[in-house]
Amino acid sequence: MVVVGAGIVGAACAYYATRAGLAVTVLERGSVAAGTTGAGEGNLLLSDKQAGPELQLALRSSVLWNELGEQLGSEAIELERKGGLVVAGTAEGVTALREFAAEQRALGVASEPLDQAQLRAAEPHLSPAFAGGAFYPGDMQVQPMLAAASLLAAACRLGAVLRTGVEVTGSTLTGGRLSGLRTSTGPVAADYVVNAAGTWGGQLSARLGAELPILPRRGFVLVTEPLPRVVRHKVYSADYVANVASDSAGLELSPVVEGTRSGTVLIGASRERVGFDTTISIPVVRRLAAQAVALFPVLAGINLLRVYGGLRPYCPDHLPVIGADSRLPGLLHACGHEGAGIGLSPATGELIADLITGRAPGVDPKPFAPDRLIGALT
């Protein structure tokens, strides 16, 4: 098996394969985690996610990513099981989250209930505008950039082999049927091809003959100056999970703010479609941290360490595409996760390794097909 792309998702997809016995080789045409996973923050998350498969793909990956701090090392990934924070600022918004999570409940995600004072206990720097909220245990988050070197150095440990600086030009075919790779650096010969190039998803599976319609859309991460702990978990407004869901193409932004062990503050969240421009705008910059300050009004005479931005793999349906390609046998894909990436790399990889070795799948591979993304391909 060859793996396209050393992101998070490929680095899981090599170690997940390894293990269940593949001969894996992994292709990056730059260095490791060197996209989209490197401009992540690191969010392992339940709390955002509606009832439906990608709930089901993100518990399997909570059960995986615990495990993963045992067999990684915590500390190595920086795994903190820290918990998530949901907090609206009006009775009506209140009522919506608390409804929204019972439904998250009773598919198997541990939340609680929090009022105004509970919420001042559990963040006291936390504005007193807020009326209420809601606290998942099971929020968790890691340095996706750890992350993935670990999850490739434990494939590497087990066998596979990691080839960086080689770009995929083109695939070779016998009988129909994919066999390789044309790369920058010569021919690689494959049995199955894993497009797990994240952003550049959509680029690499038409360049293979077998296009998907996967966009860029970018963010942008604020970070302060080192702190004391001012915020304890991952704390976002309830418009967070409809701006997550949201089809258009437009600005959009949501406070998201979380303190990490070095003491930095990181701020978000925004999401516009724009090709693949990463230029730094510093009206939404201005914007995000005026939203952080709302959230956490300490904040507002901290100064900026920096400013970073970049791009999520979007799909028309808001699902990540994994599976294998009903066009091209041979090939396989993983990518499209949008900002759940780093969250759902652990159950992509597993299901991408059961696909292929034939093992009875842990979740449902049906609504991740790429087959249903053919028709929206114009």
Contents of the next structure:
Amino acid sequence: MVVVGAGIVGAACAYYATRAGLAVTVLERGSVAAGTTGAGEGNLLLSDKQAGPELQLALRSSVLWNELGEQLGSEAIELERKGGLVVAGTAEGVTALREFAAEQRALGVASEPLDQAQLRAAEPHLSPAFAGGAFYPGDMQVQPMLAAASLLAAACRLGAVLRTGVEVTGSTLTGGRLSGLRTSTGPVAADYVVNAAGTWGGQLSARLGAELPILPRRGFVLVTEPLPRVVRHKVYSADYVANVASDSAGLELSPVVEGTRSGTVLIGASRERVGFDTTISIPVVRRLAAQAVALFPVLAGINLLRVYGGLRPYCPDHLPVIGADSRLPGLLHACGHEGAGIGLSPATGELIADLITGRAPGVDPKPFAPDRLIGALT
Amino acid sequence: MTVFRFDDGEIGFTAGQTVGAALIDAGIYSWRLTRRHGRPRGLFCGIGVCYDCLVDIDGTPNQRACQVSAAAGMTVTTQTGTGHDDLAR
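Next up, the form predicted in complex with the partner chain. The previous block was the form predicted on its own.
What follows is the whole complex; the chain from before opens it.
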């Protein structure tokens, strides 16, 4: 089996497939975690997922991330069980948040409603403008580049092979079935190929002759100077959930603020569909900063050290693509996770291994099947 | 020669010198203690990139000594940790 892409999803596919007994080679045109994996914050969130297939994938991933903490070492991947705090400014917002949390709770997502006084106790620097919120103890974080590298290193210890600087240019067929890949460094034989090229999964699928509609959605993260623990959890406004699910091509902003172990505070989140352009936009940075100050007024007097940005792999229906492509036997996709790829990667890798080995899958694969998107190609 | 205050003393400087350059000129090589182990820090890159030479100037922490021009009457203070200990609660 050949995995194309050494981001977090490719790393998880390689890890779980190798553990299932498959001989795995990972091909990466750049370096490990050089794309979207290296451009995010590493959130493992349950709180922002509405009841549905993505939440099922997130719940399974949450179990697997806790296992990975033991298998790879919590310190090695900076796994932090910090918990998420969702806040709402109005009584109506608080009610909507409670209803959302009740639906999630029915599926096994733990949360506790917090009133204004409890919010202040949980986050002493939070603006008093917020009427209430919900605390999600199951929200976690990893350092995504360390997590991808640790998963790949563990897979390689079990016999997997990682080849960087190898770009896939096309596919080779034998009797109508995929039998190998053409690459910048020569042909590579493969009985199965997994497209884990993330934001570039659409381009790769076209090169292989089975195109999928995966598009980039740009985002920036602002990094402050190191501080004492001013922000204790991942804190975001209830608007964030609506923005993630939106189909708007224009700029969407919702404040997401979190402290890190190193002391910096990370500020997001913007969403823009502007193609593959990763130029930093100062007006967007300014608005993100202003929103963060509305959540935590103390940040008004704090310097930003830097801003980084990247591209989320976006599918028209906001679900990742995981499973076999009926147009090209031997090809499987594992991409299109948008902004949730770090969190969803372990269950994705496990599902790919289950589908190839014929083991009963831990998560229902049907909602993620690639065939649903083929009609959406323009 | 014009001077600015540095901790308990005074540092002379010439027009156009940065705070960092004036401190080095005066034989002072560290003006920050790191936030975890209290290790001394001063100029490293000297060109505004590495953020190692951070110092408190007139009550504002995390100023790059290599980028701020020295001015008469400034109060420069050795910075301890993040410079924001007042926010810990």
